[in-house]
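Here you get one chain, nothing else, as structure tokens; it is the form predicted alone.
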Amino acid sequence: MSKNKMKKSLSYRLFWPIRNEKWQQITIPVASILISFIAAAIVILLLGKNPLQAFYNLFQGAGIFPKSSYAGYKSILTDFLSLLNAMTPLVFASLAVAVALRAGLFNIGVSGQMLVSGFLATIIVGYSGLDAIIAKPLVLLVGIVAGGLMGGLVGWLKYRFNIHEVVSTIMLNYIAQYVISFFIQMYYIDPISRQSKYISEAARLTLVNVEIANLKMNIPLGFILAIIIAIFIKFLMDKTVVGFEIKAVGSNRNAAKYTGINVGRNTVLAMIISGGLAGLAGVTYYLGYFSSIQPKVLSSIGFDSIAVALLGNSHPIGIIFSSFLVSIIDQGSTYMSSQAGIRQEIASVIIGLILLFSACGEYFKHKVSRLKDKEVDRKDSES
């Protein structure tokens, strides 16, 4: 066998764990997360540091591996739930960025639409005084409509006008942005913290300090749902007309347009669902995860749910998977720092190789393809 066939042998036995298409949904993610880890590895090494003890420290730090020791009222199970806390507006916003992306739209107001929603709920729910059973429930239904309603406005606009979905999220990030800062400057400040004012704890979906079997705990009430949301998502894009429409739209507008499909009202439903999912993000994040809305400030879940959503394929279920790494990474960085001596900026490099490996996953299936036909021809050639 010649050099060059032998090369071209070699590097098709090298892509061998996702050479088959069946399986490349998980194992092109997969493999995306190992390169990334084993390059932030070799820069953790450049610094002089061990990267195995950093990462091990990064676990612990997110409740996944013990600590050698805890402050009171605290052990490995209120870190992994403070780790589920974190996680769920970060499930629901990937899923927003993961519908938008199945209509073949790019929704990177996440985060505008998440500040909507918590301020809205805030103001109507937060400081109502209403009883829990009430306020809980109430403060979903206002995070969905709000967020809907923005994502429903971006899609008409895209249709009607024929804006782009980036320019007229980035426009309406900075609008939120600069409007509410204006109004809880205004009405809603606390003095002391210089944010808004805290919400009820009636009105809160991450119960706090909850004490069980000597433990202080922070229950997030809204994980369970993520999940639920999850798989309904997965549901109506695989098993319904209306997700097959919007990944038509998304697959090919002009082609959805002649065989029928009513292609301005997918667009928009596509947004109002990517909306509506971002405020449930906004709600559980700014009346769970925190009790207050800073001014002036984007969360930057909205950004990080990109790479999540790209790293899951856009699929709910990988999604959920690629939520749990990311806050795995977000959560344990602080612990990585303390314990390693690594500043948490290197949590970041490593979501960001997370995305940028992510985002090469066309390339690997194309590489795969050609060299399976290129394998095919060599040994057709030998026969």
Contents of the next structure:
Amino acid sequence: MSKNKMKKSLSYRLFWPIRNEKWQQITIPVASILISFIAAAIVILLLGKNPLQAFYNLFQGAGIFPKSSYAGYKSILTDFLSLLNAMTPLVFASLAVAVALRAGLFNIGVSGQMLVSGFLATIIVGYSGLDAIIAKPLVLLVGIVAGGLMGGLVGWLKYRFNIHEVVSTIMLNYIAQYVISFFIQMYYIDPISRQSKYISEAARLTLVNVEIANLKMNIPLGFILAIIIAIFIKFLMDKTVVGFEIKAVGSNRNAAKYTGINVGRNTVLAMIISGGLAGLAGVTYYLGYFSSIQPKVLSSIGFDSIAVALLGNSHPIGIIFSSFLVSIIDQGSTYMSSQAGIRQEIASVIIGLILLFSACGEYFKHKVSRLKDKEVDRKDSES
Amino acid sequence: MSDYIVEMKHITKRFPGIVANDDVSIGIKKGEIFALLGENGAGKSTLMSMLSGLYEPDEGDIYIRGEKVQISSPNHAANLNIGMVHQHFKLVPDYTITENIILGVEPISKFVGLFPYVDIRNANRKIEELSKNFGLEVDPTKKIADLTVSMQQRVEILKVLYREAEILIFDEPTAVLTPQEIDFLLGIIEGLRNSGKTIILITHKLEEIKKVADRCAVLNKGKLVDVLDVKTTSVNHMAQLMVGREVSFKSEKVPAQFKEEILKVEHLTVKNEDGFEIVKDVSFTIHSGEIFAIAGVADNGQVEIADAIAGLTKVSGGKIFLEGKDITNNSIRKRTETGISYIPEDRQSFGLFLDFDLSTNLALKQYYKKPFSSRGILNKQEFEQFGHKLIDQFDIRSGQSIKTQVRSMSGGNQQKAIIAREIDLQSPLMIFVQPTRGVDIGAIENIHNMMIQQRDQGKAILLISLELDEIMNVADTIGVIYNGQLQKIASSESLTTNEVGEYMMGAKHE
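Just the form predicted alone so far, so send over the form predicted together with its partner chain.
So here's everything in the complex, that chain up top.
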């Protein structure tokens, strides 16, 4: 018996990290990613191209690996900063989804919350001509408050009238999209770009074309904040009474009520936090990555973030990594298409595959534990 | 050998941190009622789960009709004519009885010989026939959501009969039933045996075994203690084997010493969601050092009284005073802090967070206060120390101590955890709702003793129970509820069990 246990099969050793429940949090997403890259490689092979080349180009474009040549004022560093710039709103949006998920709520209104906060920050601060030192913090504040109120409204509707948050957030997405579109078209339109007028540089959360060491860089100030906020959310959820109550409500509403936790208040609170994070996503997107708003369009970030949050196990630190990966593929796609001659849409296919496989994470977990049980059974019967 | 329809030989099953079954061998004859007796966590359900295909044994073999089998799934078990009636019903509330029964084995007919469809009408007829044959009359077109608990159980039984089960396993079938319903069910079980079925009855209620079972296997801590012939064995002996020591059915208690008034309920009225008055004008008081029990048949408003006092249900009329303070409109937490401990009826969906660990669940009523947290930051170390303290003090058993996920604990130990948590609050008023439901004899005795001990320490105790024996055993004062109204309040010495029963049925009024 002991000899049998010592001699572990190759497959056992290979899959050990996935079997071990402690490591599953990390190994399952990593396995999902690997599988999706393999699937993407097959797609690229079918197109008659070299998948390794394509992936390498992808990482080059995102500023992870150096390109063979750079235009003036550009280098790998500028590419990498653009990557962080694009990633920032995705981190905030995914955190928004994750916090709501912990409370047992499904916030698919992140896009709407982003738009409202982005729009309000644009008209209140973006066109105000305030100094940067006041304008930038004010943009963040408006973003948090607007998003928080919008999220809070959803929580309140659920608590007061028992309206399911999925329904109310979808409806609010439409309302935000069209009402704001109306205002932009009527009052804030730039006749040439057909978007809202550009905001002042002072209000923008990304410093554009900063010249350092003969390079022109876009420095995303919001990125530093995103990391700080992610760590703060982790602390909030794991170590504080507020986080405990939110998780309790998400885990079992009846027991939470019995315990004396105010279920309604925590539902609203979780949605305020979620909405506030979505608000930060909104301002770093519309007043950072971009500097104007395209009318009648909802950002897809609000929806991608659901899958990114799942890929990161709804864990704040996991979300930083999953956002990073998804942003790499997104950002690198242009370079890949020009270098490898693979259409840019393939990048979307890869992202789609990753998200699809990450959503299957629970299934993998189930399969692995079944396999484990079977193996144990077999061993016992052998001995 | 061919004597036995089911044989389980040297079965061992391990779970992390625990050996659920340790070298258990039993044989069950065709056409008998075979009872499995044991405390919670003794391994009865695990043993039967292996027979019904939910688990596979780590060691040992199973023989059905003399043939060695490896039962790999519930479907496989069904093919071997084994069916299990689960303690927690597995029914779809929005489906009709027929739809639930045929789920997975739908009879398919072809419309115009071409388009397949589920032949509900035929199935309805078949199920009606089946239900009449076994004395389990149901209306097959009714929805599960509209049925009482005992009717739902009938559906569960019909489900296994429909799958042509010859060996029926009943897992604690009477835990959710009223005394009358229990008698009816036991009658059905006997009827099934008489028509040639083999019955395995998992229970820890000795009277039931004495009433219907032919033979009985006693399990203790995963090991088989003995297989007994029920007719020639006394109830006391069975209990002793099961617990591993002498059990007294009558709790020892000194006469009650009533002191100051703790709880006063005045003209309490509670409406349910449909606006129907489920508690009507109920008034009573409980003193320090008194166990006040509310007796009644299920769903007569007694649970709502407890919920109203604890704050889980809104009061639509009347007042509640705790130590002279009006708490009628206070929040749940305010009431807990004013001095109410509450052991709820449904421990799994109200009393505990099954996905949280044991130490968290033990600190559930105090996590927001010092020393468990300060300035909103949780102190995990304090949770752990407190957890260890209560685990030792109340002998709560679990696989991985404070880190155990509560979901994996046995029902009796889950209940111990709740009672430990609530006693530790040192509240002047303690509410126990069905505290011994689904709990084994040893633990029942333990819980009764704890209640009496708390009473002797000057607590006021409100006990709500469907078990009349329990009420007669521990209560000092009994209030009998029928149809939302208290019919009678009197000291327990002045009432006989029969009298209480009559008030419970509404046959006798004040």
